[in-house]
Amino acid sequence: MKKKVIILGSGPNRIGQGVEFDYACVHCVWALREEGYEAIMVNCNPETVSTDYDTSDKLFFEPIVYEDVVNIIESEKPVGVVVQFGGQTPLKLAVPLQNAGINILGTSPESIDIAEDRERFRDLIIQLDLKQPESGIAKSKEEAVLIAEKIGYPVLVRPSYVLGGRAMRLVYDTAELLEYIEEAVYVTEDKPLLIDKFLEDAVELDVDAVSDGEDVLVGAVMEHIEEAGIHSGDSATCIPPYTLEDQLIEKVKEHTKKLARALNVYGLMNVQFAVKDDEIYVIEVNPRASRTVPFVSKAIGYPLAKIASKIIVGKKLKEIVPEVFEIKEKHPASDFVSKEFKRYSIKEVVFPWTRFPNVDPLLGPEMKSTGEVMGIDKDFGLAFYKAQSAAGQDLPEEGNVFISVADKDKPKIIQMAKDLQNLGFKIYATKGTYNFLKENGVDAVLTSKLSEERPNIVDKIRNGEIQLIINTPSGKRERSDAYYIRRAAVMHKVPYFTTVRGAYAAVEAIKSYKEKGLDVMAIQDMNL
């Protein structure tokens, strides 16, 4: 009779949380019946993979929840339960299940919670000699304006044990972080408040890693297309890197190999960094399969969630992927390519907006995004300008952009600003952000703000009269004409980008398009 394991998904998707846990727990299934087991998957939502009658040997359509999983467990008597490719919902699980006597495959409930228990984490990041943004736990009010003013505004706020980032914001002085304490959370000794020095203008970089407790190898090294500050759910992201140097994306992958050691990780792992001033800094670490899985997978041609499956059932890395030990030379971004790999894949994601129409569709730590999509190609612009289109914006090739940016990013457009010229767009612009470009050179056109006279900027937009939208928040948070104008964006389908870094590659995007024109094939045709 076969030996059964049970694998526990991730439960209802919503928004926060995509289908991509549901692709590992797939390809969980699928890598464990081709070692010889009883694959039982327990999930329910109706709309996964995961839940279709032929994918696993035996489905239990039941809640992920302790008394539930229990009793499935006491009935099946598995060899192990699988938890670290549901997303958190089944990962708050191990303890407890542990505790029952219930042997939990893969990396050990202990490191997961080294991993989520924010003193310990720290602890070990001091161990280790890595870096972290200053952070502080606070209990009370008056604890979290102490925390905060002692760190330095800006500030990220966020309950503890969070799901998609929710409830999570970016707090630029004591009278907004009192706000959000009055509007968002009740900050208590057993519930409470997560505070880290946000570390503006950073680059941001995800890593998924596999290892088998000895041998660690990097999947990818991912690098965010939005500022350090935007949910990892939420930002486009690109393996390679696009703008950071080999030699410190080769610093990431060794602070990535130091962490999987250290946490005794058996099968999938996560990092989040942030690059400042040429430091690394560790943001988080989840020992468990993260949301990049299933695109460093069809990036890389390697299918991660499926190695670290063999991985927690006993089998090693140099038996499952004998090859990529026999690389040489190895691809800064990955461990699995070798340095001919020359294609940039971009993952860009899809949100509901349009059905939602008093949203707004800014992006910030909180995660709002329902799916996502990706675009391959030798030249940066124009995997980005697949994957824009992918996600339902396709860029223009002529017209007119509108330029509307915070103080703090005028400095930043003034490049991108002549760029768009050179490529014949007429620039459109609110009174400071004209007056800007103006002094250094760069011809736009005055246009009326909102509360100003007619035809103002969002009659030009609904007139179909704008192409491009550039529009970067002041970080302020009541409903300014910034909002109406990213409204008016969304309901007339103009392609619109929220982030300096963001608005830079459109714009290398275009020029791409427009110099080289556009090939399309399929992932199954190309040479991975």
The other form holds:
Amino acid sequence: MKKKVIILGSGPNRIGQGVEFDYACVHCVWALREEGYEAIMVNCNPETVSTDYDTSDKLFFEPIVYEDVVNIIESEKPVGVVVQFGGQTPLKLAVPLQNAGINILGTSPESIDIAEDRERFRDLIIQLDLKQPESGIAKSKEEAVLIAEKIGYPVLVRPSYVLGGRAMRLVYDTAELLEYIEEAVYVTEDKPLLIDKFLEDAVELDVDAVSDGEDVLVGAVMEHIEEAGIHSGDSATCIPPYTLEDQLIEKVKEHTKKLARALNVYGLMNVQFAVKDDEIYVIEVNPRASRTVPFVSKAIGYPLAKIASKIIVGKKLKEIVPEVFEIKEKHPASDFVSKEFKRYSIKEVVFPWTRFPNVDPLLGPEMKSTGEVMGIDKDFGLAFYKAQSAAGQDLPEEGNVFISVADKDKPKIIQMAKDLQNLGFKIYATKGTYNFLKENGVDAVLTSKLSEERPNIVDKIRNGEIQLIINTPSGKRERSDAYYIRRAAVMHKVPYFTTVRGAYAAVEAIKSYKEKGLDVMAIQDMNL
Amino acid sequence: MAKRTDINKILLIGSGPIIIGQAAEFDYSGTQGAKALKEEGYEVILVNSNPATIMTDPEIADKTYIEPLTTKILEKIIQKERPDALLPTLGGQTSLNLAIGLYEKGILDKYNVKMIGANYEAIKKAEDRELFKQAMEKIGLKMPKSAVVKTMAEAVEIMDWIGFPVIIRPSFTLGGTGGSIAYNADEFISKVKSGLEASPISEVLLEESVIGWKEFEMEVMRDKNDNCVIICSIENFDPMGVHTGDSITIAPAMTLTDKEYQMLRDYSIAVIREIGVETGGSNVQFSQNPETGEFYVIEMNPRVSRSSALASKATGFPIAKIAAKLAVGYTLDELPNDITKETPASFEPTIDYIVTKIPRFDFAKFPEADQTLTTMMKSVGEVMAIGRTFKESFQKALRSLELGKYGFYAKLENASDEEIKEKIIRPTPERVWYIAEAFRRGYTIDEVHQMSHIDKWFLNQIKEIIDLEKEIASKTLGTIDADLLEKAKQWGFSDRELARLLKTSEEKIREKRIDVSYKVVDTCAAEFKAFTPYYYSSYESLVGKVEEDGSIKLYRDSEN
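Mind giving me the form predicted together with the partner chain, seeing as the form predicted on its own was just shown?
Below: every chain and molecule of the assembly, starting with the one above.
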């Protein structure tokens, strides 16, 4: 008789927990079958491959809640249950199942708890001599103000207890903080407010790694295209990092390995870092499959979820991927490929803006995207161009660009504006940005704001006179001109960027596309 | 076996990123399709821009392109790979639209690529309003009355013919802006006027409203010899007016008489033949006037759809896999059913359980968005549950949603009567819990039907659940008898809900209640032996077995 293992799926798709987790579960099923186990899948989502009866040895189409899961376990008597591939849905059950005497395979629920508990996690970071952004927990309004002022603005605030809707917010001063507390949350003894220092203009990194308790291999270090402050699930992401020094990337890998060993990870782990002024900060650790696992697996040509699944039933990395240990000079961003690896993989996301006409189509700390695409090329610009095109934004080769950015971003756009002009674009701007560009020697066409004479900028977008929009928010959320500009861009399908780094990547993409054009290649033909 | 030998290389197009309305179901269908074609020895070329899919894993197709889904890029891939055929029906609307684009730009002809499954004419006929209407008229099926008008005079002329309420849709506006419903002649004049103004070409479509009618879907398949089978009938719990993707749906249809079901069966087959989908699956949607019983055809999708993924999981019949095999020349009678191994795919599935699908929404991420459910889909995911009764199936689906609700209870005791009524009249994701609360407060089935137009059979089922809930709540863990507890489990009550009603813990309920049984999804209601281990839980009654010594052993049957 084969030993049985139960894999818990990810339940209904929702924003933040989508098809990526089903992908990981299916890989786990395949790996366990390869290892000679009877793989039993439990899931209730009819859209998925995991609920195809062809995928597993046994399929239970059941709710993923304690009662129904324990029923199956009692009836099937597996040697263990896998909870690390289906996102939060099975993870929530880890402790209750363990308390019921059920064996959880892979990373222990104890380690998961250390990673999720703020206090315990902070102790670990200190113990490992790593850095975290300063933070605090406020149990009253007054305390919140004190902490925020001590840490220094801007700060990211969120209730420890989230009841739908309004959650995380980036706050720039005390007035804004008080406003947030008044309108959005109650801060009390048992429902405190979490406050984190926001590292403005930091570069964010995501790392997926796999560990067998002895060896840790980093799948990839990814650099977010958008700067800190945008939810990692909504950020475009590049493998390998494209603006950072190799030395720093190596350090990030080291930190990741330290964390994996300290948390005694068996299987997958995802770490988010922020880099500011060459300092590396740990933002978050999740000792489980992340949403970037399929993307990384495809970028490096190794199925991470499958490898992790073999680990949790006792195999070692040296047995599963011996060839990886033979690589002489590893790539700074991945342990699975050599230094010679020359390919950019960029993940971009898509949003449901057109379905929700009243919603501001703006990136922020709350995840809002529903899905993702990938662009692959040897050239960074072309990979970004493909990713944009796949996400439904074909970048223009010529025409008019409208630029309107927050004051803090203005100095950063001079070079970009010049680059765009050299590429043959004409720049349109409203007064503030227009004056700034003029002072810095960039020609632009003055165009009127919504409140000024018509045709204003929104009229121009609607009339198809603008081919690209670069518009960064000023920080406060309001129904300003910017909101109407962004809505018009969405409804008329004009490519638009709301971050400076995103805009730079777009300019790079246009440049590469105009110079080289596009080519296609099957993943089976890519020379890893 | 009549497998086509004139083609070797087949191009499959995926559905791209997950968006509302086009989700993981096309990874399921594309993966099945690619595997089926490879199994038959064809070389499969796959294009999809979404890396988070199983179909883009390097082992699934022979050549996998993770590239943007645009005709420009597809032309490059076609030029490089020179496929013999394109199967456009497994990748949702995205794939179908790209196939149309490639055909209209002459790219398919240029590289001599044949469309298989559904051809250009069939796709056009199903997708073009006017052509579809003509096709339906030809086979004697009714559609909601509609007409396109360019002036107020034309509109007034046909106003009485269409009747009220009438839906006004301006042509060529983005996101349905300017659309409205007129309930009387005065409203009609002003709303048509603003509709004409909103339309850049001053044109509106006037359409008879079927809001509040019952809604059904049929999954039908056809092979090249014109054999047709119905895989599954699906009934929408939410009446017309709510997008099918946002509706709670039940399979098989619950409230049709056999005669009506046979009519829909005949209509569906007539539709797939007239539209000319040569091989593969289609989804046909109908609405029924609850007063007269009259059926209208609403639309048909000449491809594998969200509903066919659901129908596949609900019946065990793999629609996408069979569609791929039919596309390369097999016929339904030649293909074996994987589950029974004995019966061919030409056997229509029979099911001896009830399936409930409930959509999952994520409005918390978009607090400014209007939560009213309309004809534009807003849900981001879904759950399905299987039970031996409607009640069990529905309650299991509710707890599958992971919304912290383990049944029909949602802490609505403090809601005002106005709120209850408003939330029943205006469909939102929470409607079923408000309906349950209304029954707790003594509302009648007629009253709730008046407000929601949901079929009384469904409402009666919910009311019976609430009545049982009240009975249970009058007991304690000590006083509840075994029969009542068994009945509650068979009606799908969760341990959590029972613990709440009996003021005890989930663990205590677990100790006291009967054990679960597992049943097999077998496509044939146990007529043949099933070889695929696909299970759902239920609570069986005791059955007796005579032992050799003459004693009777009582047990609850489980098939896992």
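None of these values were measured; they are calculated from a predicted model. Positions refer to the first chain, counted from 1. Throughout, rigid core stands for the largest set of C-alpha atoms superposing within 1.5 Å between the two forms.
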Does residue 234 show a Cα shift reaching 2 Å between the two forms after rigid-core superposition?
no
